[in-house]
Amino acid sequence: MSPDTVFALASGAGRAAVAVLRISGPRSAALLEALAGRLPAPRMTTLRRLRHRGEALDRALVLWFPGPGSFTGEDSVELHLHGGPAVVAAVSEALADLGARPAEPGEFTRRAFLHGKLDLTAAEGIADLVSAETEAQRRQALRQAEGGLATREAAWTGQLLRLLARQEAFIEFEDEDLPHDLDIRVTTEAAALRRELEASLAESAREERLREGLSIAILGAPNAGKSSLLNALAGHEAAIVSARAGTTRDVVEVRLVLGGVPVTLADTAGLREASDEIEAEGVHRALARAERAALRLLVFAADTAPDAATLSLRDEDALLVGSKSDLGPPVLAGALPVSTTTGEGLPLLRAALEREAARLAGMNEAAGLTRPRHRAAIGEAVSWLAHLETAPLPELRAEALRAALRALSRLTGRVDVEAVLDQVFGEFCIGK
């Protein structure tokens, strides 16, 4: 752990009424005394004039948090300054002159983790809270920051520890008066735990969609009304609309929120036999986007027969849209009639998209697996538990349980964490 004392702006950059400068490390008390005189009472807001080298810097509210009773577990200080950039710059320069250094991204939260104030999943939850765009993302991040996933991991770990204790007892005290089916019960309960972990893995794709956002692709033949539909859903002119077929050659994206889920809506090139290499690349990109999208809007013009290329993409994760319904009813049965000219069907389409977004993103109340790192740890534990079921010797079954425990422990960072620390905390903003 670095012995340095670090500082960073914990509030937003730019001009504001108040700017919060955070300091943490062994020299926090000395820095505060150098700037503001004697230390104030712990955790009590005090108004002080800040000075450095005889010059007044600001009149600020200061808070002193002796470790370990602070966010980082170290001695810490908060300076609530007037929010002008010149004030923040002057105080920052004074701190650097006194021997502190600017904090790296996520360094405050990393120090909190290293001092045992929170685990890795809670740290990731804090990062997600900072970047949450929607109410659903906020709730998901808060559940994780407050220990929801760590609580689930603790329950799984507790089950594994009990199973390992029984397996070890079977090995060490085989000649004692133990239940004759102890070894079989361990295998049976381990299989039940494996199925529970597999169910969590199955839900993880939806949890990640909520955290990262949902991808929706608009697909259809040239001049089917895809770009007009994108503009209508976005509420502004994001894509060029023309009566000339094949206007859209590249993917055009807009970001919006549907039912609390952040969504990237993509307009794509019309699906047809390309007339030149540029259009061919556009069609290739459209099909690639269709493959990656969580949901596909298959758009068919009401006055045109459905095309085979778009119909081939129809599955359970596709919504059929009969565009240009002002020209007549959709030819394709089951398609939702929509007209961007009259507005017919647009509210119904948006409601359908919100339902699908909620379905695909999960919107669970339980804390789930939201990152590839989580899935990797749980997936490894599942693999070891599956190996246990076929292991021919009690000693090998015990080793499989120990390996599953090690894999689970990486979820919260109790062991083997150095390899993932930079990845986890590098996502944070400066000052958090």
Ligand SMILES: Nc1nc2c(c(=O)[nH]1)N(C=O)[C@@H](CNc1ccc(C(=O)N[C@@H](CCC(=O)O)C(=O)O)cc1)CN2
Contents of the next structure:
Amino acid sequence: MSPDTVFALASGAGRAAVAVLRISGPRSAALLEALAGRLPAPRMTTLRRLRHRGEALDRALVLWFPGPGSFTGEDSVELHLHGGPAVVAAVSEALADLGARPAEPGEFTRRAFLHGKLDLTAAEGIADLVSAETEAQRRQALRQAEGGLATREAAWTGQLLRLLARQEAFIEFEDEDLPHDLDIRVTTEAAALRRELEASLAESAREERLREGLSIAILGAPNAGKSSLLNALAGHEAAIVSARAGTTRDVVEVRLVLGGVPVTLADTAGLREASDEIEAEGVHRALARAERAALRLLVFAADTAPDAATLSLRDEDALLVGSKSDLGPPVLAGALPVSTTTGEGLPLLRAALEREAARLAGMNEAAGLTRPRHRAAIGEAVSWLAHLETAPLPELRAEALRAALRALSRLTGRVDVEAVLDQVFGEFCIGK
Ligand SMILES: Nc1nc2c(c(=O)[nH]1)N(C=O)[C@@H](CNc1ccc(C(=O)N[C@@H](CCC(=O)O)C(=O)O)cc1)CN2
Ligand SMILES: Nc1nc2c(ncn2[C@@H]2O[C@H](COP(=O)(O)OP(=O)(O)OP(=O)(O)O)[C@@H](O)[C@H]2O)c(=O)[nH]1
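Compare with the form predicted on its own: the form predicted in complex with the named molecule:
Okay, now the whole complex, with that chain kicking things off.
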């Protein structure tokens, strides 16, 4: 059975000057002919009147992309319509009437993957490009959409295949004139590759935080000035400020961009023995958020002794803020003096936050692992390589290499280890 022909609005919903409807599948040409008359030249923008059942629908720019030279690899069409919702609705109804169906979310890119137009990492890169909000996210997404990670995977796979070819040769031609240390060399090189994969895992947290956004939590005793700090950094009155201790009950979030990194900054309830059920829940949520955050701003007011609850959250991912510095010097050594009343210290705090954002989130030199899915695949390859290093028999080492290859190939979704092996073996001259 031939696949459905699907259509969807490719441009954003809502009012816009132009709306792009995309169509993909075997009936694309027939649909375009039905609406707009004879097929235009491939990939050439052409102005046409669209008609259906005697009714004029729009005057639109139409494009015809014969497969396989299209985004999806299938015959496809684009209709650049006037952007009004009624125009889009009328043309969509006509397409449905002609036998096409609305596409599922991601279906165009899924079809591109199924037709070998892109691998899974490139498809994820496209999804990330569509949702990129900051400059750093855009660069990260484009690198992956253009095959940065797939290229690295191909290099790792190539190394593994060469190791496997040598390991198999060692097993098969044991009695012949092979270098006697071939077996040991495979193990040594596999260990080097394992360390390289581990290095990419160690860097993955930074890339994931850039893709997902960095979570920063503001914590401290009641009345320490946390909400005032959130408002000062956000540039608007997002959280309620009052002289009454225990004002903030729930987590209040604002979105910021720090050095190209998208950040969610969260104000939390003051940490203390709660006086009622609601406040207790607030403190519980504050501590949960503290745990989840990549960076914690611990706030200590100049007019209050440092409290044990906040002090206990100190670690290498905490910045100490000495708030209300207009009332006196910080009560804690190493705390950055800040006053939201006078503005003192705010530029320094912002600079410190940008520095921390760059340390905790960002792109690495080489295209990195941006998703838990990537980490899982590489993590599994690493454990098979570690397994290889202690495996007592050449056959078990070969098996571990195959398993590592399969794990790696899940990254791009091109799971065809045996076919590539045939190719490698074809070139592996052993004098036989
Ligand atoms: N109007 C419009 N703009 C768009 C897209 C689109 O589909 N339509 N894109 C959609 O994401 C992005 C551009 N990406 C694209 C990627 C590949 C092909 C394509 O036709 N590929 C063919 C031919 C390649 C060539 O001639 O160089 C192929 O890969 O065989 C088109 C768009 C962003 N802008
Ligand atoms: N002098 C001075 N007072 C400040 C400063 N920042 C905040 N305050 C005052 O301190 C009190 C508490 O401020 P908030 O920002 O609501 O403190 P909070 O830590 O969010 O308080 P809770 O919601 O109770 O946890 C308010 O009366 C503020 O006006 C400052 O920089 N200097």
